[in-house]
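Read the single chain below, which is given as structure tokens and is the form predicted alone.
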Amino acid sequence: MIRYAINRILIVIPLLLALSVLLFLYVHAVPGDPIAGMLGPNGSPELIAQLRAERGLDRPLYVQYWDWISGLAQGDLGISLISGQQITPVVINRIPATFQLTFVSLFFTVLIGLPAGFLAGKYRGSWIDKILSPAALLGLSMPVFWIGTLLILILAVQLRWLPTGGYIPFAQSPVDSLRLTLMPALALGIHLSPFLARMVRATTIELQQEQFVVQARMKGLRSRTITYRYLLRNAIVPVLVVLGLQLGTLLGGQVIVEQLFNWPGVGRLLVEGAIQRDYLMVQSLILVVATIYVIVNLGVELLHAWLDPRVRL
């Protein structure tokens, strides 16, 4: 297991370095000058050249890349080309909102997807399966902005149970913070749960055909024992893999949901930086998000290998 973990970690390091190079070149290949865009039509060539020199944009690309990547190694994301502020504190201020939305969304994903998929797989072909399986397909076809808009119309406008959007830190007011989190998290949970449900359904159907489950039935074990000891316990492993992938995606920020519900997460900050053509902000945020995604997937892969020794082979 230790050798397997070391091999997977050694693969991650060159992957992230290659990703940083491609990301840096791609962002700088985008047409448009952020300094000229910031100053607008009133910016003189002299002022543009002066600000480009102050921001370091007049230096060769390899020098800019080295300064950027060496700063990242020390935890410094650099200075925003537009505002001149340090990027690291700005990102740190957005992380609590992103984490809060991520974990509440995962809670709704598991709450909806796990029982729906397990029941559909355990009672395959029954009326339960004929209701839940088409519902999962319908959920996969619904875009998240449509789900969010529908929730706003029903829960906020018609019933007036929840506010339409906004964010309050959890430490400031836990109750109000959770009320503001429920709708965007529920929208993401409804959007992500069908994929989890279909995965759990397929795993449950496959497990019921395994020899150890068939032998348990032949021994006369109770249905509840078979369900909890053999089916549900073994169905958790693929669930962890799916949740790990979704966790990495959610930590990267859900741009559409954050925009729709006025949620100050990392994804919204990335959009703001892209609109302003803030090269350093965009490339630093994308690399941070990609790093989080890779690390989360690495952790899930190691956990999967620990739970299922066949993966290491």
Contents of the next structure:
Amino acid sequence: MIRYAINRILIVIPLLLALSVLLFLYVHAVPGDPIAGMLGPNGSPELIAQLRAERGLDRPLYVQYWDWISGLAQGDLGISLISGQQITPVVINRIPATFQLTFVSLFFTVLIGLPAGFLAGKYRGSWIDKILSPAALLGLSMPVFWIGTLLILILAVQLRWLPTGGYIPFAQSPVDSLRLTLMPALALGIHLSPFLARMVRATTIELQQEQFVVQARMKGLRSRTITYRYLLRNAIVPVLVVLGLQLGTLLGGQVIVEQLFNWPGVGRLLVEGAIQRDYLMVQSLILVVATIYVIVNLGVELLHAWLDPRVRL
Amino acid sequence: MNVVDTVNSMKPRFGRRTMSVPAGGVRAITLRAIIGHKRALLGAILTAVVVLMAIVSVFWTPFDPMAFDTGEPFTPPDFAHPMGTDVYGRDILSRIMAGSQVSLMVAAAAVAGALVMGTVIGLVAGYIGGVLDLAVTRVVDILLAVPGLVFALGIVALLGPSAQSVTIALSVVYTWQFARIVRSVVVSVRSRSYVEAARGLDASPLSIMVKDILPSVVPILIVQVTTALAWGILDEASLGFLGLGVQPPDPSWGSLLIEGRQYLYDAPWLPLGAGTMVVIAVLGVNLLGDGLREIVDPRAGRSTS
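Pass me the form predicted together with the partner chain as well; I've looked at the form predicted alone already.
The next block holds the full complex; its first chain is the one shown before.
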């Protein structure tokens, strides 16, 4: 197991380093001068040169790269192109909001996807199974901003149960904070759960034909015991794997949902950076997102290998 | 076998999955096969409706989509304005119709670009192999570590928000998906006897790639194109919704949805039309792609359903 883990980790490190080089080269090989583009018609050559020097963009590329990557290793994301301020404190400021949304979204995803998929698989061909398939198809064809807009129209505009958006820190008022998390997280949960439900359904169907389940049934074990101890427990494994793989969709969806619900998270910071063409900020944030994505997937893979020793072969 | 393979082998028929090479070879896609396949037919009809609407809008829309005061601002849906009017009294239906042009054009152009670049990269890397192949495989691995939408967002950040930037960004993101699939097909047919025979006849590598290998890639590419079109429509609307696509006052489905977000209490009907169109378009293309996948590889959908 330890050897397997070390092997996987050794693959991830060069991958992230290579990604950082690609990102850096791509950002610094933009045709035209982004600073001139940023200043627009007001940018005199002196002003452009001054800004370049202030942001350290007039140094040789390898020096800039080294500066960036060694800073990242110490948790320093560099400075913003627009404001010239440190990026790290801004990101740290936004992390609680993003984490809160992520966890509640995952909770809803599992809350919807796991029972739906499990019941559809267990009672194959029943009404719940027949509803699941078209519902999942519809869910997968619905953009997350559309699910969110519909939720706002129903829960906020029509029923007036919830505000249309906003954020209150959890520490300030836990109840209000969770109330505001409800809609964006539900939107993401509805967006992510169809995929999970289908995976769980497929696994449950396969499990019921497995030797150990058939044997348990023949031994005369109570059907409840079989359901909980044999089926549900084993159906949890794909849930973990799917959630890891779905993280990319979640991160992408979160960018949109944060925008829709005025949620001050990291995703919105990325969008703000993109709209302002603050490519120094975008470059660092993308690397952070990719690193989180890769590390979580590595974690899920190792967890999966630990739970299911066949994977290690 | 790692997690990705495990999951790929269990993946459902939808979602961002890319097709693998069927073990028993592929079947031809014919019109009769599409008509005979219920889901493919429904998908084709939905897609045709959306495309038709875009074509009609080039020549005719109920009102000029850019004209102010075609009716009172915030008129609820009625006979003259079936989808109501916005804050400037512009007709929403006309704007949705005109917006469909942008959405479909961006998606189609992005996929076409990715198709050409991805096929060339995949063919050459898969056929020539060696260091080039290794480099392409590694780049694909690295780029897959960045969620697609985030990657596209980064490219738009560099180019500045516009429809062209979105097209280029999506094209770049999808290219590697195409390259990966084409490469896998090429590697699997590279050593088949008919390719060996062509090599024995002293055919040039270019001729072998185009005449002997490319035809076996085509059916899988057709399926991949439909899948990518569904992503394209979704991603264009998403980037438009983030304010990174078409800039106001030009309409697109994504930008209509932002405008809808601003006036939810005054005019809750504003986002309904554009959102429904996105769902219809994506659902149609997804159904068509799903059907085509089963036509190409009849065993694809049967494993669990």
